[in-house]
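Just the one chain here, the form predicted alone, laid out as structure tokens.
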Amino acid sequence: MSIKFALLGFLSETPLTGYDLKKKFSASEIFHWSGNNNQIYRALVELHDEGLVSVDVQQQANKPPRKVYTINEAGRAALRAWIGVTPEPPQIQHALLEKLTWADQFEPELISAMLTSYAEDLRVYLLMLREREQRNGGSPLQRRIAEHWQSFYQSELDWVSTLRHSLER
């Protein structure tokens, strides 16, 4: 996914500054993006140059000007066209499976400790997701997305539990 379409998506909800957009990325469960501010600002400049967003420069006392970006009709059309294209199946990078690929070469206690710690992290993360959903609510589609993530992490937790029990035998 291009960062530009994520930016257009966030801007389709409300006008935002580059700083606000960075916070949106950080708070999102969906957009695991580890980019830097320069990538956001560069993409915003490109979106503006392409005529997909407008920018309102607001002067501030004793601070640099604040740039607020707003999606326009051309931006909405580009976002709509992108949404209409069938996505590719997800390519999941899975650190646990990578480690387990070679873990059977080592003592069972090492694997057990790692799986126990991983399961606890999953439990905590799942609780956080459930709490966030209760606080935020959102549209019916956003709630279904939140349910999907909860289901994914619950399935992962169940699989790890089954794996731990099978390895203990």
The other form holds:
Number of protein chains: 2
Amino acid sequence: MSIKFALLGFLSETPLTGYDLKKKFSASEIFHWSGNNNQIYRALVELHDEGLVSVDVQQQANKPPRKVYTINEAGRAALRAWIGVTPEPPQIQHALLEKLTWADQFEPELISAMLTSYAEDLRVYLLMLREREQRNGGSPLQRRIAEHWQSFYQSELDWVSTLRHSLER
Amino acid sequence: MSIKFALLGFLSETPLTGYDLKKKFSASEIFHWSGNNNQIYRALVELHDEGLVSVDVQQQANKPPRKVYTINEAGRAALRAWIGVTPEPPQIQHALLEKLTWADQFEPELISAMLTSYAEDLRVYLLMLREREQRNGGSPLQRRIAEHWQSFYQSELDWVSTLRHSLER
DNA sequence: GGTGCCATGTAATGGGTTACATGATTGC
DNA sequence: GCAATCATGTAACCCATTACATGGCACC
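For comparison with the form predicted alone, produce the structure of the form predicted in complex with another copy of the chain.
First the chain shown before, then all remaining chains and molecules of the complex.
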């Protein structure tokens, strides 16, 4: 999606520094895919060059300056335009299904052990998701998004469980 | 995941050329993420260098040679080892949810128009998936994988539909 | 004295996409 | 005559990840 719109999105709520944005990314599931320094600091410079944000540099004694980015009208318009474009269907990187595609030819014990630890990982992941949601709260729409996200992982877990049981029989 | 294991997987069924593998990738949902020439032809050379596959070069008059790749014991062992390692939870790139995260601040009409065309795209996509599955057939495990894949998109579609109706009220 | 937070950034590498390049054959 | 299929490969680019680099301050 190009990280820029995510940055504009976060900035549409409140002005932030690169460092703040990095934390926003890692606090979110949906945007977890990035939020590394390299991309964020570069993209912020580019957004500024494109005139979509303004910067306020606050010098601090003995510290790197805080660069607080604020979205402007052009930036809001770009965000709105992006939101209006029909999104792609979700794309899933599903390592489990990739592996299962060729699992038939190997011993059932190998597969069932792999599924067991996969299910365990998923369970832990789901717990973390739910916990995080409790803390974060959010608007009604935000909560629906979080529920949808969780329900995906829940149904993944259910599927793996039934698959495991049917393989063990 | 590194494309190499997908190549080993396809080759574990039958020997294939780079061109054949490219078609395998584009015929599959789960592996649709790649299958461009650049990656495939490079990866095949690397697999050969690593001693996981052998090549049989068939010269043809007035045509590029067919290079038929065959997996060997080391290749099968590598595939088995890969399958045995617990996979990561699925990662979803979900442009819709990204956009909805900041949709609140814009006009409801913008959002509902976007959702309408999104739902339409999804419906078409799902039809294509089902049709493709009918044609392809596959083992019982393969069919369960395909069903799981479809059920994800089906529940995505259901979610969008209810969201749209509740926004329009 | 070590860990973690604040706050900026760069370098190297990996993974993936698009487009380019060649050239014969088959079917509409 | 044009598009599609067979069959190989390369070049340029974009996006993302990991690690490196600096340095002060607060807390245990």
